[in-house]
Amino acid sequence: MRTSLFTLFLLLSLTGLAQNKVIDPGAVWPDDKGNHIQAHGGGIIKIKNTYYWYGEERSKGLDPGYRYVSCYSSKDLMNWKFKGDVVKMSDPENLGAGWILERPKVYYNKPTKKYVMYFHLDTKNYQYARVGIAVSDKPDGNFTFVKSFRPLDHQSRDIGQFIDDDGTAYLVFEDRALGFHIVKLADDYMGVEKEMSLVRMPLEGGAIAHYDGLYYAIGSSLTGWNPNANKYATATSLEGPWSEFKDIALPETKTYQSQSTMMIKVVGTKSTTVIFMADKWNPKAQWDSRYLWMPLEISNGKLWLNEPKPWSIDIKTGSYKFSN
């Protein structure tokens, strides 16, 4: 009986059919094929009960001459099916060697049914600095470009989404000139409508919560490849007064080797979950670059990331705990 069960687990193994049973920070984290998962400085968005997440595609062996982005699905935030490649992109702008496509966010319209994906686009020297837009009609793909520009006038590198609790969509960007801003999205989410706050902070990596009536805001300092202390600020409105910003781990952990791309907010039958989403990046193999996702500790004003472990999550409840 012993041998049986340990074969049949080895094949589901074998298959990718093994089911993760927790987050682990930090760990390659296998998606239903067995492959490390490639959705890097990505975001997500929920469709009635299925998560999707989008992110840059950095495996191994990719053609150079594209940029890529890459879709899973997934019901429970911790086992994720590979949808494919949902962009497969040349050069849209005559942008020249290296150019760059990074930080994949997509939102969906309900009044125009489209999908709609913003990433940053630049030439190699970070001098283009725009918000690129690409749409579909279904959440798996594919991606058609549609235009560049920069939001407001204003140049734009790591961008960052958050969708409010009324379904109103915002996008964040780091403008190297003033800071960060936070701006709403036209009705068609084709374009921005207004600037709602203009944060005079050097960050980028934005990541925006609305929990218990405040709206937290987390950003990473201006160091590269390189991870640094993440900080936070709150406001009651997205408008502002923004606080003063503070650190949201020991800043000699440097954010735990992690930079901020996402706060993902799971409201259940029990409780809510503030989920921190974060990339550990290897510049010299991006393919193994890592993700440590954990949960916030969160209230009143104080957030508070905690020593990465692993973790589970009960989507239903809104409950998480960690691993013994």
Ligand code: GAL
The other form holds:
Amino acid sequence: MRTSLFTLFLLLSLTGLAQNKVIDPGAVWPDDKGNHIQAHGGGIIKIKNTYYWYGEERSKGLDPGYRYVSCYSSKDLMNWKFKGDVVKMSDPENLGAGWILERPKVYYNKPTKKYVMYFHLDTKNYQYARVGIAVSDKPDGNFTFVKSFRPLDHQSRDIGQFIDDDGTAYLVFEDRALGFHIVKLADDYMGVEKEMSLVRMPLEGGAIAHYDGLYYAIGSSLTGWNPNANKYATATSLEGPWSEFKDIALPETKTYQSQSTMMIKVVGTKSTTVIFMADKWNPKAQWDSRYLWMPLEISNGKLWLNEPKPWSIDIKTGSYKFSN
Ligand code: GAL
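Could you output the structure for the form predicted together with the named molecule, given that the previous block was the form predicted alone?
In what comes next, the whole complex appears, and the chain from above leads the way.
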């Protein structure tokens, strides 16, 4: 028995299939094949008991004429199985070399049974400023491009995704002319129905959580790939009014060198954990950009990101613990 367990362990280690027992913020994060996860600027949805993580696939050596969106699945948020690149798209609207597809987010639409992906679609100089939509019948693709548009006729660059506890789907987007918009999606998710809030602040990397009766919105300043001190505000309704924005972490750490992309709420039998999900961009070697995921301290209108260290989460109980 001992020998066989040891052999199994050896095999798993040799094949890179060892289980991740912790989330180590900022470290290389191996998928089921031992490769660093490529899901930058990502978003997560939960379908039954499975989480799906979509993001920008930025592996070395990809064909530069295409843009790729990866998909990973997990039952525990720590171990991720690579399901493939669910988008491999060549310039869908003749935007020219260096066209951009960033921050993909997927919603599942119950009435149409479609998986609807939103992404930032742009030209190399970021002047097109639209959202693109691609759809699939399955969570793990493939997704087919449908159209692009400017939500409610506004410029849209970074996008964020928020699905409320009642299942209503929202899009957050950054509009350089006006600020930070939160909009409700149309019933079939193929467009935008109405604006909930316009926060007149230059914020991107939008993320929202609904926790204990309050909405918490996080955004970063507009400093490109360079990190800055991300900020948050609260409101009792998505329509606002929003409180003033405050730092989510010690400002001199520049959000521990990261930029927000989403918050995930894990509701378990014992507690509820809100995870801050962020990117540590490496613009000169994007394939090596890392992820900073940390449980947030959140209560009574206060939200705080502590100094990152390895931790683990129990999906069933909803509790997390630090490993040392
Ligand atoms: C960041 C944005 C990224 C990417 C980058 C390009 O501000 O969050 O998604 O667009 O700028 O410089």
